[in-house]
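Read the single chain below, which is given as structure tokens and is the form predicted on its own.
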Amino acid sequence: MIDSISSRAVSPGYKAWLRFRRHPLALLGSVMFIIILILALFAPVFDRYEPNKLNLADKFQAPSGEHFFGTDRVGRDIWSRTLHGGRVSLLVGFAAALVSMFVGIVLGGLSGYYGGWVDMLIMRFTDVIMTFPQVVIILTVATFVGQGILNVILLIGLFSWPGTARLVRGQVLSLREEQFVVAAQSLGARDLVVIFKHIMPSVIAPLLASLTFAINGAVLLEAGLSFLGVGIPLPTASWGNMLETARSLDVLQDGPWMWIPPAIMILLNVLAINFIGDGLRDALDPKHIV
């Protein structure tokens, strides 16, 4: 029993947890995000009405005991749409971030490991992608491929990887001459095995912190695309296309209950994930001592 506790106490994972829990904003962000995630995942449990059900008799009502967040212009319940919109926005955020991280890890890993013309080719391609304004190019491509959750995920993911690729490339460049890498190469391990089995585990720490910011970026980008009308198509609710109603001046002035709830949810979600990312960055930094 004592041995297990002792080994647990000196393990890197346990030390990282000790550093993380000493970060008050990271703990606050974790609690906030868990609450948001529970509300989104169990939206059918917490909602009171179908999110897409029209009820013209109750249209454009202010918040009340019957409709916690009021109703929109066609009588749909804002509370229910906010909950279900969170499911869509978080799905897009997580899925797009994973697509982005996958592409960035593969390209950055190959670039850093092989160097030479491979590095030059991949990095110049990365520079080209970074040259174009992200929103503009996604808007342009979206007009051709159409709307839809899958399209939004792929578009955000496939145009958001350059930062990850540069991060991974830098880490791999600093690790490829280490003794454990040279030993694996001398034993005849294949290049892909060396990259993804021996080098990548050492890159996970900075990637975890980067992933949190990638999720935030994807959520905000989805909101922006939906606000501009090329994101998640109606009647499917997302925090972004709920904000689209704020483009109307009369709704902005006379019906703030229609856009304030999704705006607050986006704000809280971004703050929570940023706090978690800051905590992970500090906790996984080997320079910090418990």
Second form
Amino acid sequence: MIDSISSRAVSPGYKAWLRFRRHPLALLGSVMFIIILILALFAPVFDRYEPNKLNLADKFQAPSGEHFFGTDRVGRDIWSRTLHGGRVSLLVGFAAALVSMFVGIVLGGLSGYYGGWVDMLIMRFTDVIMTFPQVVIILTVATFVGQGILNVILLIGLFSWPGTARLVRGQVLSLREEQFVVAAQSLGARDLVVIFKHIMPSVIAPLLASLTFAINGAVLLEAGLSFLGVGIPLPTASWGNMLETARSLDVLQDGPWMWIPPAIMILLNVLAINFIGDGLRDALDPKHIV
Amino acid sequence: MQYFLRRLLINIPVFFAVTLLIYGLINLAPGDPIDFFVNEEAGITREDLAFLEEQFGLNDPFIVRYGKWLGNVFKGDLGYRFKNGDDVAEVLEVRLQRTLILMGSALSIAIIGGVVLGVFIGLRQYSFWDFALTGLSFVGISMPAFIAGIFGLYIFSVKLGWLPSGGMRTIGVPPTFLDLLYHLILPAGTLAILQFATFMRYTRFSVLELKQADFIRTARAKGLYRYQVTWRHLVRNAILPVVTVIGLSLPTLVAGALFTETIYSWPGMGSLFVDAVMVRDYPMVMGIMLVIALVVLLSNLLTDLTYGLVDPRIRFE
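And the form predicted in complex with its partner chain, for comparison with the form predicted on its own?
And the full complex, kicking off with our chain again.
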């Protein structure tokens, strides 16, 4: 095994994968996450009832062979809603994380590359956004832009980029004096081409680890917003708005099956992605030697 | 001193930008205060509305309105609540105090517990305790306040009946310190979890990293006793960077307080904010945002200052 690796040129990506593979928690996290992803993606295969279908005859039922996780106040099947809710929560998590990464990469790239007043302006703007916990701004804006999956994605994405922007800026700042950048510049490449085609590929590694944390942040924000009642509107299920039912005392007290499944799913999902992110960070750290 | 002044000066434009952001955001909200208060059915005509708008300066350009608002803010006048006409500044004073009690307790638990346990397992890498606590800390950093809160409420209040389900004091009993403490356990514990785990992980990492440092080897080579090296050289320096993490954790703590206060009906600023946002009580929302921004900026400044004080290298920057 060792021979076959050392006998040919090994890409840094492959080396990173080797390190990742040997990280026990990262592997555990990957397995957990793949299971969650399969359950969510193939929700229509595993569900037993229409997730949004009311069935007042069967309302408020404890778990049974009929309904694995019981039913909610209006007779919707919790097992099916947990699966379909996972779809929505993960969709929001991934999409919002991508939006925020995009904004962060663009702003951080411009800031680090141009320096001077561009940097000053973008970084002070970043400071301002970072002064508020995201929930505070998003909650405020959410009440007047209205609910809906797309709005939740955009809101989370548009207010979660400061961390990424700072990370990218730092990386670009240290890379812009490198020879390959100077070479590209002297060949007459336009600034945007230099930033996004030449410099950015070198920044991908640290970004990958921060993407996992961005996904977690977004999943948690969606859950938090829905928990407060301004996230994903009913009847569409999401882990967050299922959890919201626990805010009324009778459900909290007498219907734990309604909120424990989404709570556990959020926890497991966040835990799994944290494990993966940790493994990625260790694997992609160039100082780290196998 | 110069270092501190420079940090202070950087924060001033940021503060103004923050006020602009707050005003700008709320300005995007549909409708205006007139719509909020005037009942169309009471026989009020369009002309009356236009007159009112003109009189209250609602048709002035954005910059003029912002300037007026900012001027009032500096005079300590944050306006009156849409919801019930209460003075925003007065309400804030009471609510902020309660939130600070909650956040202060949570932060103290997290700092003391996190740093002590972090040092403990950092000095015992790969021991049973290291694995157990590092594992638990993963659960801790994955546990948002709203999930910890629901489980806490369900287990300790509903099922076991050990602790009250909410509020700040037992109704009908004169308020005592012990009673407050009794009501504080669950919310403060809930709010502390995330920070506790974060500080513990960070301290452990910091201790592990410093173990390799040259000056530790030098201290050992000098023939100092083991405990001297550990406590005077290693631990003291390892705790240093944790100061930064503590300072930067404030926004997360505020966000956590929002959920914790809502779940345990702690009558502080966080639950008030959620309330105010829901009923579009914008003067209250703006007031709270302003306070949050001030608290965060102040804590950043304090972090810089503390760091400058404890780390002599900063002065040569």
